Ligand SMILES: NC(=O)c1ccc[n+]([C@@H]2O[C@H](COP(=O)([O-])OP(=O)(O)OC[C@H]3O[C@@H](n4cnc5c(N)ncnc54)[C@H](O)[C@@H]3O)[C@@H](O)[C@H]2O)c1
Amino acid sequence: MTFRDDALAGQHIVISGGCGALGLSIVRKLIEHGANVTVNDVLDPITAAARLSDMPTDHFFYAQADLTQADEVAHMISEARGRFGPVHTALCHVGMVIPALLLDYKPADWDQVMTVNVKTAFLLGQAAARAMIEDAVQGQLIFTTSWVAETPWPEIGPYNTSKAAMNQLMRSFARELAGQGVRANAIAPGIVAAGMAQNQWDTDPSYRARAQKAIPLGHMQSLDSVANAFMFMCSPASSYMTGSVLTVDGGCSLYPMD
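Would you share the structure of the sequence above as one chain, the form predicted in complex with this ligand?
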């Protein structure tokens, strides 16, 4: 997919969990197309700097914050506005998975998955939308969910649940904020050849066997495919979309996998 190099010129985009596997390729794509990007992560600045070392320095700003904490989210948004001005798009992207069968699942692990996936999305969506309204910006919240929000993948029940909750959180933001010119959408990637899924693919033979059966297009999703979906959603081409889930999953959600 090709976009003009200046497709995002003048946009300030904030991404949470931006130093992760998917985040880095999204950040690179957004910067390459003219955006200024505030990259949040919980990582210490030295580790983050190493991960971000090949990004053009004028166009990103690293904001360390633990987005499970409301005061840190507010501080991060305030720093972001100080560095690049009003926020146009906030990517509620941070996520994690703790695999286990539901019958064995530890309540503390449930709490952690829900907090890192759903609470951070709520807190960033809320803080970013408040800033957009204050700055009179017709902005957008974009939530990273997953095809498993609709088609449950075994052994990650709480993760499936958290992504379904995020889709409904997105729709609720869309409903409440449309009148104030702020849109909300989600992007649901498939099984990506990176990060959490790649790790499971490499280390868990039963996961690999299931994943190979589950992808109708026959291969894992490239990072570039994920980044292109964000490129489209951040661009003016998506301007009539609100309350939608853009599913880019090679057909995974077409079938139950077993």
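Target state, the form predicted on its own; input state, the form predicted in complex with this ligand:
Single chain only below; no partners, no other molecules.
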């Protein structure tokens, strides 16, 4: 057992993009250790309920909302507070990638990646921090960024850029909110064994060869290792951290690929 079962007892955590493969792993880990979790996604409630079916219903609340819209973000935070009380931690987790070479990239795709990855992080961070200050909570914003913010991966230039922007957004929140008792940090995973990366690993030999070369530890990152990083950051063990990027990437960011 890595963490005590009650490590997050009494905490209310909000997560955006919580119904994806990585999001679900994080939600499960947080609930297993005592947290109440407001899970946000754009999925309809029936689809979301199916994905969350193995979670204890008294410890999570699903809030459908499009977090690219400020009014929906505000409504979601209001719903969350109504269900579980003051928000202690907000995980700005939702993200997307559209792969293509920069010279071929469509401006509309660039706008979509920036909106989903950066704008939602800003809007959720802003609304959650306002609620924390109003409720006199010594809270935290946590942003899911990536090792590619520092070491760009080819063919996903806008995604690389969005994650670098999120790191600086996090640091700006940390700088501005420290005096009001609200911290901000980021977690930067590596090449995770889920979603598009897993599919490419399984089906594209050239991608797999490139990815294996990029991971000094030699294997894709497990969902559980990412969830453990979130557990640590949400726990009191991280209470003196603000403005930090916790990189958990198997060594991917140690050096650029040749």
